[in-house]
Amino acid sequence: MPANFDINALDRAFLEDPFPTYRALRENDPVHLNADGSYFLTRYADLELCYKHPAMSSDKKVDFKPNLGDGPLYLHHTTSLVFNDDPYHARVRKLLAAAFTPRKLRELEPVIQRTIDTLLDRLEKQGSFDLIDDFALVLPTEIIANMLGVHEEKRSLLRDYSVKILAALDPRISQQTLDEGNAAVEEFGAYLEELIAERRQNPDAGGQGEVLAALIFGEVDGERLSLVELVQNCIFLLNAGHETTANLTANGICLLMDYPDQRQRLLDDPGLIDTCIDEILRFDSPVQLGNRKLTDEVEVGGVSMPRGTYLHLAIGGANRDPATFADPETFDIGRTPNRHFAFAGGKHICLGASLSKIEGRIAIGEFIRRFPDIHENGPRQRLLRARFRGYEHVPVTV
């Protein structure tokens, strides 16, 4: 099977289950070379070696072009954080951490907890729901709302904006992602233009938690985000922040479901929750695979690569390397310590992990106290994308 594996040829079964493909790579092709020229990489070792190595290149503006055109998804994904490097990415992550700062996190979690008790005290009336529809989307949905000042009118839009846009960074996508995508950014932007115009009048108007003032007029060095700047990485914060809390609250809900042992050992020691999400997180990665490319010569796991080469990291892959993790295939709420890489790592590790991390806590945590019985009542539908893993719905009985 490794011979024949082809990061642009996936199949319906990789995307359901990649993980059995991570392991057969892992152990006999983990340095993988695709048929584009491209190499996949599953170890831990070599993971590392790519987050911290200063030949390791995570601009896109080349590579994005053939499969995103010239239209708004190129410039979005070309301007945010994630796809550059220093010096741009040094000055953007300083003005953007203005976000998540000790205070501000001080601030959400308050707000995070109103949100999950009245979303519990709804689903215990109901008694039967969508975990995703009616839950994990949500409570990011809210704090990322309240972050960027969004209207309440407005709110039920931001996950269809962020599905459609991170949709288009899969390895091969269709004309009509394409479209899709590149109307959510434009129709987003948009809409943020507006709320900074607003904001730039009213700089004390915003709401508890909200952080688009700090992002308009924080500065670095006598320097702030341009208008364009601003736009697409208040777009990026919806698409780090939404999707993938939503799918690590789903993603570790439905494992405690899966093993029933765990969640009583999480009902008997609730203390137990802060190593319980760093397990979801390593064990079923919301972000499944990452990218870099090189900007010199590089020997990586014993393969000397040449300048340009294009490096997929398979998050999903290391999180489960035995060299790294003892008994990696299983889900042990209490292991430590546990260096998963689920908000990659180096200078491009997640600028919201720690607030991820804190949604989590109290979303889990809370949800598995009120409904230690939870059931599914119908089959679970994932989310079939290579790149970013969770669920379209997972119907449930509480």
Given for the second form:
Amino acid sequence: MPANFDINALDRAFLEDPFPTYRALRENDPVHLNADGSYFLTRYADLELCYKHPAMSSDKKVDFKPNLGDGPLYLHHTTSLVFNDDPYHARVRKLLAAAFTPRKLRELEPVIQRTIDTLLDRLEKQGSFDLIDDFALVLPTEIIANMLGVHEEKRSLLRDYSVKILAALDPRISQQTLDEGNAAVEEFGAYLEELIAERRQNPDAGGQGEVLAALIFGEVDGERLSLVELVQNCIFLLNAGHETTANLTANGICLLMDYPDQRQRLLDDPGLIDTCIDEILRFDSPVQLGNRKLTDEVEVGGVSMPRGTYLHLAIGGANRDPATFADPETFDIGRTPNRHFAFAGGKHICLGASLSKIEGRIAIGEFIRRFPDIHENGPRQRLLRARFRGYEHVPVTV
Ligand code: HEM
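Now that the form predicted on its own has been shown, please provide the structure of the form predicted together with protoporphyrin IX containing FE (HEM).
Below is the entire complex, every chain and molecule, led by the chain shown above.
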């Protein structure tokens, strides 16, 4: 099987459950050559090397051109810090870091707690609901909307923007996907420009946990973000912070349904919630794949690769590598140490990691405490995407 694997021809069985394939590759062909000349890596040590190595590029200006052309989507994705190298990446990262200081996170924590309490009260009355639409997606959307100061009446549009902008990153896209993605970037961008203009006029008018003013007026070495950089990186924050965190919450609650012994362990000892969140992130990582391109010749896992080689980093494979994790196929909510790569590593390590862990801790911890007898009342539907792992729908009764 490993020899037949191809990253550009993934089947439904892989999208439902990629872990047996990751394992077979890791054991038999850990530096797997795809038909297009790229490599697919599944060992922890190889990913660690890639995250640290100076010759690994994240810049996508050349790779995105054929699919995205020259429009708003191309501008958006190639201005986002995640798809850039230093020095641009380092400058934007330093400025965005103002949104994630421990002080800002402390300000957001009561907002998170309030949002979850209100939501759980409503769901308790409902009794049966969809875990994704009615719970997991609500919190991260609210939080990111608060951070950017998005008005109440516009919040319902955010998910749709995000889905359309990210869909354009699939390997093959239709004209409709491209048109919808371009329109979403334009519309959301125009709205953010209005918000930014408002905040420039009234710098102190932001609500609790808002970070827009810090992003507008923040300076690194006397430089601020330009309007285009600001708008496109705010759009990126929405996309980065919202589906991933929703998937952490939903994957976590589903795992706790699937492993009742671990759910009972958490109910008996709520202090395990922090290690539980890390174990969910390791065992069913919301982001399964990353990629890098070599800017020089590099040896990875014993294979010498020329400059320009494209690498797929299987985070979900590395996170179950027995060379790093004892008994890696076991879901153990008390696992320590647990140095997983759910948030990647190196220069591009997730800027929102602490925030999403706080959101996950409160959302999952409070949900399980309030609804210890949760069970499914219909079939789960997996989100069938290789990069992002989560669910489309999970009907439950509490
Ligand atoms: C469980 C939730 C999350 C997961 C699993 C996750 C995962 C990741 C991963 C794997 C990367 C590295 C991408 C790469 O270079 O290959 C990343 C980058 C990033 N994430 Fe997250 N993320 C999560 C939540 C968030 C949140 C809540 C925010 C902000 C609101 C956020 C903001 C960012 C930013 C700004 C970057 C780019 C960092 C850089 O390029 O220097 N993420 N994330």
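Positions refer to the first chain, counted from 1. For clarity, every value in this text was computed on a predicted model and none was experimentally measured. Throughout, rigid core stands for the largest set of C-alpha atoms superposing within 1.5 Å between the two forms.
Q.
Checking Gly69 here: with the core superposed, does its CA move 2 Å or more between these two forms?
A. Yes, the C-alpha position differs by at least 2 Å between these two forms.
**Q.** Core fit, then Ile173 C-alpha moves 2 Å or more between these two forms
**A.** Yes, Ile173 moves 2 Å or more.
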